[in-house]
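Listed next as C-alpha cells is one chain, alone, in the form predicted alone.
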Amino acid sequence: MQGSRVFLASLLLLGICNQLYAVNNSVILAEEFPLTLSEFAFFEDNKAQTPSEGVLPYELISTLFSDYSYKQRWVYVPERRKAIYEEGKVFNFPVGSALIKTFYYPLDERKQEKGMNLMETRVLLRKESGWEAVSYAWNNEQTEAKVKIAGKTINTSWIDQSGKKRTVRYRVPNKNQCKECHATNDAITPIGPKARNLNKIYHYEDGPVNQLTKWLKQEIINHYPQKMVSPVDWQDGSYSLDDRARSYLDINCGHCHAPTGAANSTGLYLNFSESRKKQLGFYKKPVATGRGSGDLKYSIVPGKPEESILLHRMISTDPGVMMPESGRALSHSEAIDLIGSWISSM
C-alpha cells in the first residue's frame, strides 16, 4: 500500500512537472492578456530564454532594425496544427499559435559571453478574432518580464564593436503602436515569417539544417516551394549591392511600402518583388510628404543620394521626418551607407 502511495504521488508529479514546462494554450486564447510573460510557459528557464518543447527557434535572413538592439525568435504552433504557405504572404498560421521576440543588447558586443540585457519580449498571438500583439518589459533582475499595455521608455545602454559606450532611450511600444507596423487592411499581421525569409541554415541543437525543412518535419508548416527568391543578408558583402539594399528596404520597408501594405496610397513600393522602376522610387514624386521631404523632389534620384528623399528620411532622427516612423530613436548608419551606396551605383 506504502509502495502504490509513493508510486501515485511521483506520477501526479511528474504530471504538475510536465504542465509547468508545457505551454499554457488557455492563456493564448484567453480575452485578457496575462500580466507576466511567464504564465504563457513559453520558456522553461525565463532568464535564459530555454524554450519549452513545441517552441521553436528561428531567424530570419534579414532583420528589422530596432536601435541596434538584437533579437531572438520562436515559433509555436499548437499539436496537430499546421500553418499553411501562401505565396508572398506570412505563412497563414492556425488559431492558438504565438510568434515571440525577445529585444536585447549585449553588455559587450565583442565578447557575447559576458551576456546580455533583456529588454522586451513581443508575443503576437493568433486567436479566434485574429492576431492580437502585446509587449512584455523584463524587470531589474532579468527573471520575469510584465505586460505593458500603455508602453515603456527604458535607459540603457551597451558597448559596441568598436568597444565604444553606446546609449538609447529604449521603447517598448504600446499596444496601439504596434498597428503602425503590423498592420494590413487595420488588422494585425506578423511581418517576417514568410517561407522566402526563412529560407536558411539555423544550427539546432541536433544539427545545422535548413528552418523550412525543420519546420516541415515538425509539422508546423504544411509545405514550401522547393524553388523560390529568396533575399540575402544584406550585411553580407559577397552579395550585389543590388540583393543587399533590396533585401534591407524590403524587411524595413517593404511591409508598409507595398500594395497591400499601410503606406500603399503613397505608390512607393519597396517590397522584394517589385520591380518597377517608379513604384521603387526612381524619379517619383511624393504623393504627400509635408516637409518630411526637405525639400527634395522625388523619392530615388539615381546617382545622386543626396537628392534623394528616401535617404534623407533614413538619415533624420525628427519624428516627423525619419522613416522608419516609429521603433527607433537612432540612425542606422551601415544602413545608410548601403542605400547611399546603391543609389550612387544607379
Given for the second form:
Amino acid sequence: MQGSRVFLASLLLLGICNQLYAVNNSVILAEEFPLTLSEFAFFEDNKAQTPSEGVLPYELISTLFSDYSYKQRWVYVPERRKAIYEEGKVFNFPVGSALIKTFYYPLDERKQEKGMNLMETRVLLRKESGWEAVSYAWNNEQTEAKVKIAGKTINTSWIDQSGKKRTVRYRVPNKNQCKECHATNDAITPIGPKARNLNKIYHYEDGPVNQLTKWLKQEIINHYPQKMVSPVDWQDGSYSLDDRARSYLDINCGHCHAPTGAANSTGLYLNFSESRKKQLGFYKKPVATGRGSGDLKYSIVPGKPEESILLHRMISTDPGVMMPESGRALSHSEAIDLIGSWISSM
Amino acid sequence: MHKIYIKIILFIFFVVGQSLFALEIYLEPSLNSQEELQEALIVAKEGDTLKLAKGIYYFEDGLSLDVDNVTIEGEGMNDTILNFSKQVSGAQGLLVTSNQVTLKEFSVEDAKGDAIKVIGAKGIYMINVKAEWTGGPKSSNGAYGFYPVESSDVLIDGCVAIGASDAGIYVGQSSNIIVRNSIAQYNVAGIEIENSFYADVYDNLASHNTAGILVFDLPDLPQQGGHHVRVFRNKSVDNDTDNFAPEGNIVGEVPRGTGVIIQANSDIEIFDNDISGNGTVNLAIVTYGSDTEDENYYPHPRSIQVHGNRFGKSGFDPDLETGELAAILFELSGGEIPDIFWDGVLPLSQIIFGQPDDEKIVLGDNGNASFLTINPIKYKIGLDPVNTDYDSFRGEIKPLKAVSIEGI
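If the one shown is the form predicted alone, what is the structure of the form predicted together with its partner chain?
Full assembly next; the chain just shown is listed first.
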C-alpha cells in the first residue's frame, strides 16, 4: 500500500513539473550509465517503443547490416540547442544530445503487425567530455532493458520473408566493441547522421517530409547544404551498380576502413569519398590478413568475384576470417549478390 | 567460487591526476568467465591490476581492453590459460586499444584469429606471455601470436609464440620496439618486424619455423620506410617447417629453411647471432619483389651491416616449391648456396653511377661465412653475374644506437 502511495505521489510531482514524458537530461549527462533504459525516459511506452516528447524518429538512406535485425532510430537534442552542420561529417551535436537505436526482429517478416521481439537499444550520449556508447538488452517480457557493459548473447529466431524460420546467435556488443566501429582518431563518434545520409523522405505522423527539412524546422540542426552527394539505398535497383555497391561498402565497412578509422593500418579504404583504385582494393595485396585471405591474392580482382578477398570475407562466418569483425553472425546474401555483381561488372 | 574478489587500496599513487588508489581485482575460472573477465576489463580504472588465478578460462567471444595503465597478470604462462577453442565471434583472442598496458604470466590458446592484437598503444608491455595454437602448424591457425600495430614503446619480453599461420611475434607500423628473451617455434615466420622504426630484437630463439626472423617493409601503407633495426644475440636455427601460410600473404612466399630475411628497410645491423641449420639459406637481403605504384615507397635494402655472426650449416635442403627465392639461389649458386645472399637489385641510377657509400651493404667478420650477390650490369648484358667476393664488401661497422623504452 505504502509503495503505491509513494508511486502516486511521485507521479503527481512529475505531473506538476510537466515532466511526465520528458527525457531525463541529467541521466544523459551523468558520469555513470543508468542500470535501466527507462531512467532516460526516451520512451513513453517501452514495449510499443513510443518516443517521448522531443525524441524524433529518423531513418538513414544506407544502413549497416546487423544479422537481418530491424532498426528504429531516434534523435534527441535538448531544447534551445542545435546540432551544427559540418561538411562531410556527422552533425556536431550539442552536449546533452542522444542518439537511440533499437534492434529488433519482427516475429514474422511477412506480417509485421504480429509484433516485434526487441533485442537491444543502443544509446550514444553526448557528454561534456565527448560521446559515450553503451547498450541495453531487453528482458523477455519486453518491459525493460538493462545495461550490458560486457555485452550479451541472445539466441533467437524469426520468420523471414519466405516464411522460413531463421535462427541467430545475436550479440549485444560490449562497450569496447561499440568503440571498434564508432572510433575516429580514437574518439567515439556517431556514424549515421551525416546530412548526406539523412537526405530522404520520412513518413511522420503529420505527413511525409524530407528529414533535413524537418530537423531544420524543429531546430535540431542549424543548417544543411542544398546540394550534396548522397549515398544511395543499395537495395534500390534504379541506381547504378557502382553507386549501390559503394554505398553499401561505405556504411558497412567505411567507418573502420578509412584513413582515420580503426582499420587504417590495412591501407584498404572503403569510405564513400575514397577514389584511389589501390586503396579501394583493386589488385591490392593483403597486409596482415593471415588466413582471412582464403588463399586469394588480392582484395578485388576486377571481373572475378571468386578471386576477390573482399567478397570471400563477406561470405565467411568464421570469426577469424569474416568481415565486419563484429556485429555479424550470418552472411548477408543480398549484399553478397550485389558486391559479386559489382566485381563481375568491372 | 565464482565471485570476483576485490582487495582494495594496496597501492597509493602520488602522481597528481592519477586515481588516488588502484585496485587489485582477482578472478578465477568459472562457467561465466566471458562476462566476468570482459566486464572487469571494461570497468577497470587506470592503475588497476586484474589478477587471474591459475586454471583454464574458456571464451566464446574475443576479449578487449580499452583502459590505460592496466595490468593483466596470471600465475604463469603454463598455469593461467585463456582458451579460445570454442570461440564463435571476435577477430582475435585479446584486443588492447589503450596505453601503458602490461600483460604478464598467462597464455592465450587456440584463438580463431590473432591471439593478442594491440592497436595504437603508447606503451604495451608483454612479459612472459604465451600465444599458442595447440594443434601444431596448420593453415587454419590464426595469423599472429603477438600483434602490436601502430604502437610505440612496445616490449615483448620472455614470451613464447607457437603455431601462428603468419608470424608468431609480429610488430607492424610501430616504433621504439624491444623483442627479447622470447621463443618462436612452429610458426611460418618466427619474429617479424614490418614497416617499423627503431627496433631491437635480441636474445631470442627462433627455431622450427618456416623462417626465423624477418625484417620487412611493404608499400601502400600509412607507415612505411622501415629503418633502424638491430638483430643481435639471437639463435635462428633449424627452421624446417613447411610453409603453411594461406596464399596471398607475403610470408606465403618465404621458403622453408630461412634464417633471417631483410627486405627493403634501411639501417639494419645484424650481429652476434647464431644462424644455422636452415635448409634454404641463413641470411638473405632482398628487394621488394612485386610491382608497386607507390611513389613514396623505396623497395631496396640500404645500409645493412652484418658482423660477428656465427653461421652454421645451411642450403642443404632448399625449398624450391615455395616462392622464388630458393630457386633463384639454387640456380645462381649452382647448388652451393651461400650463408649470406644479397640480390644486388638497385635503382637504375645506382646501377649506372654506383651506390652511395653510406647505403652499401657492409660485411664485418662472420667466421667462415660465404657470400653471394648479383652484379646487375653483368646480369643485364648476359655475363656471369655471380659475385662471391666477400672481401669486396668489407667495411667499417658503424654501430646503431640501442633502443630504450622509458621505465624498462
